[in-house]
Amino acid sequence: MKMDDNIDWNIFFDIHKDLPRQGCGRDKYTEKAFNMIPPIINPNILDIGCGPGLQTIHLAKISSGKIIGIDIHQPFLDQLNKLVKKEKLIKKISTINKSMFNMDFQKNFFGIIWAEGSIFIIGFERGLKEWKKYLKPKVFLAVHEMTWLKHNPPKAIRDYWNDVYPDINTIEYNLEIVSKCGYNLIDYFPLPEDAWWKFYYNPLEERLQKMRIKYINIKNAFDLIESEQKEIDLYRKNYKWYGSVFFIMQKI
């Protein structure tokens, strides 16, 4: 769904509140990506656009590092903070309400920067360039980004994504950006179809059914609901053509 100034954010967050994830992902794919990174002792980890933070929790469990999760929507951070307490990870995870457009962390501070499905907000190339200064030399960045998985997609989904996220591109093109921005590629892999459904699209689709009743006579809400349903329906029919690809890289 396109993120633009015409969205009624109150309705958007009403739809999305308390969902387990705000994008695709599963613990096993977070762990797969993390295990591609060479061992690093007690890294400072920055999780950008952490949302409600299921991946943040799992990173804390599988790493020896301390994690800062940032997001601009405080209810998502509150949701994460409840999980942190429940999982007894207070000493390993802290959260800050901060925009990825306005980060002011110390340069060369982090051993790992992590971003699951959030880099599209700032743009893949811009994110790789701007976030690089916060990484120590020779350390690591892991993100997943919406990407064409096959060439020459059908017009319907090409038109949809050119409107929603014009920067969507091929794996090959994104690999060129990784190199251009001063990183060595460690590895990459597309997130499989199951990464989208259990913790994101299935609970979101159930929520949309309830929202249609709640907002039955409110046109802008109904339009937003149907826009989100369209995204789900398109993925259901066309998942072989596009998806989110994990790119794991090392700062040169």
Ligand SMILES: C[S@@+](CC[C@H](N)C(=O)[O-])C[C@H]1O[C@@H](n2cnc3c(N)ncnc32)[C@H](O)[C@@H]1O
The other form holds:
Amino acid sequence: MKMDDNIDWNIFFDIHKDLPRQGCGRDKYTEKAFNMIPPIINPNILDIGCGPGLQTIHLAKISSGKIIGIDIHQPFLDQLNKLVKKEKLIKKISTINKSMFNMDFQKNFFGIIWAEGSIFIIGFERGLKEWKKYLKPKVFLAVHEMTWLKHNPPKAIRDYWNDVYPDINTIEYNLEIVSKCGYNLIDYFPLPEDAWWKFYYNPLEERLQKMRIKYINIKNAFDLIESEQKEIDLYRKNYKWYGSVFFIMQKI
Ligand SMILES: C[S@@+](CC[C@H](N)C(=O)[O-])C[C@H]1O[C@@H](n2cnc3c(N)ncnc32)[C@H](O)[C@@H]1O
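Could I have the structure of this protein in the form predicted in complex with this ligand, to go alongside the form predicted on its own above?
Following is the full complex, with the preceding chain placed first.
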């Protein structure tokens, strides 16, 4: 879906309220990426665009570190804070309402920066460049980013993504950016299909059904609902062509 100024954000957040995740991902893939990082004791971890934070919770469980989750939508942070209490992780996770465009953390502070499905907001290259200063030397950045999985996608898919997210690139192109920005690649892997369905598209699609009834005859709501449905339908048919690819990197 195109995140532009024409969106009615009240309706957008009504659709997205209390969903388990706000993008694709699953604990087992967070863990797979985390396990690619060499062992690191008590790292300070920054989770950028943490949203409702299922990955934040899982990171807290599998690492010995302390995590700061940042996001600009307070209801997502509230959702995460509730989970933090429920899972008794108050000593390991804190949240801050802060924009990734406006970070003022101490330089060389973090041992790991994590961003699941959120680096697109600042842009893959800009994020890699700007976030680097907050990492200690030789430590780690893990993000997943919408990426073409095969060359020469059919025109309809290309047109859709050129409109919605024109910065979508190939794996090879993103790997060049990784090295250009001063990181060594540790590994990468595309999130499998189930990472899209189980905690994101399935609950979202169910929500869209309810929203069609709630917002019946309201044109801008209808347009928003159908544009989200279009994204889901496109993925259902074309998941082999694009997806979110985890890149696990080490600052040089
Ligand atoms: C696609 S969602 C991913 C959320 C979460 N990482 C997940 O996987 O469920 C992107 C998140 O980035 C947040 N976001 C949007 N603009 C932001 C900004 N400028 N700074 C920090 N977070 C932002 C949104 O509120 C949302 O929670």
